[in-house]
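Taking the form predicted alone, here's one chain by itself in structure tokens.
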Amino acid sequence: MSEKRIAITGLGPLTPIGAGKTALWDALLKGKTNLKLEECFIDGELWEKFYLHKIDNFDIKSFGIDKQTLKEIKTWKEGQEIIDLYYLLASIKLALDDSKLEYDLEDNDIACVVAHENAGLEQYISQCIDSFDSLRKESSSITKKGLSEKYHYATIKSAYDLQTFMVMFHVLRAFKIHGYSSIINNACASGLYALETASQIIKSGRSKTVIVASSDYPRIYKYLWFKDLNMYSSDGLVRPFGKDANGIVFGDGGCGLVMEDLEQAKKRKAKIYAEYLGGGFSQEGWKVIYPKIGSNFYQKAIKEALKFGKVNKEEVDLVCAHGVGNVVIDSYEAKAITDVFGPNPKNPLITAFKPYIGHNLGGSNLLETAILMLCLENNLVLPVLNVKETHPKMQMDVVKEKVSKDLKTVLKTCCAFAGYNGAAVFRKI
């Protein structure tokens, strides 16, 4: 690989308390949430309840896509509407008007790495659901092989869309991108994993410019499975290391990044909000749930992105954590922490934002580097909600009022379910 170095442009993200950085920004200042109770309904039956940071009022053609591209995604998806695409879309919208980038639609090789869960999930299982009603009527008299093929006729394009290759088909044929391209999925941490793609894609002189975007809309059915391993906060409320930490809670939302060479941002006088100096991963291979407790995997993936990025760990003025609001996972998270910069550091400071936006798993890790690019242009590091004291075995304090400081080098890091390790180091130029 070269030594070229890695700007980030352009931020897209798109949250529960803000479109775009400045509505998120603001949000974030005031210390808003916009938690509702999510009410599930079949056949006008209540069947479950459950906290989430959720967007209301989402108009995708509010964010000046073009109109015959959203015309035919809906033909293509027979009018269903898919919100996650809808959200890796807007994100990627908001993050090239904040960038200005400018290149030619029908000839170019800007790249684009997508991270994604499992796009359209949600509104799949729904419609198996829904064909129940139709093929119900028929039960009686309905054979197997009648049975398979209209439940193969009501649910094949949507299924068919479940491949990952289609989610970034629709989002490259939107923004008409021709480079380079991939989709990422290493569960929560998939944005870090994106990141480092981009980066690599760019180092290699593959493109000058990527387009990294995520997105989730967690909904009714990975709640169940949630609440079912106990894992789900029974009061709305995420409070990473904290004392009563009492579980996960979504949020809807989405992220879109541009990364370019540096060299090229400069030359086109691009607004740059950091550079990004390397990442670290690991994969400990144990469960899916929970990590390895008592494993140094997540350490080597922090060791290793200090190392990547050339920094000393004592120049790291911020962490972003997980911080997902589960003591056992926090608790792992801390224990990495405080091994690598010891125990009840002062520096570097500890943040967390689930509590502003919620859980957006997949997309979470981009999102959320979205808003630590804001806190290290605003020389400000938010305060984590919800947290009074943190866990005393945890031997790390939190941020929990806003602190003024002069950010230079800040850290992203990630544990994600099935023992996905990652980090990210990004420097202000």
The other form holds:
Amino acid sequence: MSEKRIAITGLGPLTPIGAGKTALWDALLKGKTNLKLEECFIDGELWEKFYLHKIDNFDIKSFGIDKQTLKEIKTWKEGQEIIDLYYLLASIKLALDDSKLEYDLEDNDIACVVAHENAGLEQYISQCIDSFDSLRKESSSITKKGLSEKYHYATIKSAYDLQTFMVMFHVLRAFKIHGYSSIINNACASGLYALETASQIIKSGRSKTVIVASSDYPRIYKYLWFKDLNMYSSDGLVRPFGKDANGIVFGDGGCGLVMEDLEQAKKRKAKIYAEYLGGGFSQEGWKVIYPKIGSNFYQKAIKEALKFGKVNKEEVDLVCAHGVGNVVIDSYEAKAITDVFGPNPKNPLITAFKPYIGHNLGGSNLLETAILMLCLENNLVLPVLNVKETHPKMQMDVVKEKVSKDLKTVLKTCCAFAGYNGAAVFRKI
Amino acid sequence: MVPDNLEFQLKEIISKVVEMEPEKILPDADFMNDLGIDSLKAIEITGAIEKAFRVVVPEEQIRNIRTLNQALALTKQLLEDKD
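Same protein, different state: after the form predicted alone, show the form predicted together with its partner chain.
Okay, now the whole complex, with that chain kicking things off.
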């Protein structure tokens, strides 16, 4: 592998509190959220309700994406709206506009890496239920609610494996991307794996530009899973590492990032948010829901990121943790962070962004990386909302008020379902 | 094969994980409510049982391991299933 260096030159965050970096940063500074109570009705009867950080009034047509492409997607999907695909497209468009990248639409070697846990899943299940409902009306006395619940349990393992080349196809065709492409799925850590994959594509010399993107549109079927696991917050407030943390809250959104060979970025005088120094990864090979408490897998991923990034731990100014607001997972994460940086570290500062935008699942790490880039750009550490007191058994504190700090080197960490651990280091140039 | 001293072995394993005298771990004492063991340690106990007896505790059973007796019954079942 060559010594090529990797620059991040475009940010395209799409969140419940703002689309694009400027709107998002303004909202973050104000501590805004867009938490809504989502009520799901079936045949007029309330089925479930849960809190969600929601994107209101989303209109894909307002993002300046080629109309013919959107028409072709809709035709392919027989009129069905695939919201998480639209979030992907909107995010990439925002990132490309931000990067001011110009390229030959007919022929280019631009690569694309999409990180997604289960694109189209919510709509897929809804469509299946509607289909079964038609059957029920013809041949059975089962209620739609009964069928919905039955179908949820019947498909929860298989449908979550749903993957499709078509999501990538729609993305590539929309933006005329003709180079290497790949879909990444490592649960919530997908974004970090995607960044590393993009880095390796550039370092191998295959492409000088990689568009990395992710999204999620979590709704009732993902909620039911988390509810069954007793992991969803009852009051809608995510409290990462908090003493009174009571669970996860989903968030709509997506994020595009443009990553480039640093030399190319400098040559075209691109704005460079940071250099991607390296990532570290580990796989626990244990359970799906539970992290392997007592193991050192997460520590290993963080140390590997520092090693590949050639960064001493003393140089890290800020950690953006996964911080989901579940005591078991947060404790596991806090242990890993304090094992690496020491108990109650004064440096680096530790923050988490899910209280602002919710948990965007497979899209969470790219989205939070984009926010981390904005913190770097503005030399400002955003506080963790909703947390007055950190859990007494975690030997670390989180940032509770905005902190102005000369940020140079920052770390993003994630411990995902199914034991996917990841970390990535970035440095301001 | 289920060892004759399975309960003793489990007590040793659990006491090591939670750093507690084995004799304090009574058969029906609730790990969390009676012994003050937190949810993290309860998960760690699962990992230690798996490692010691080379069994795989099904994920959905983890939250059901709340007492020594429950751990004993589950481990016994897993060892018998292995035979």
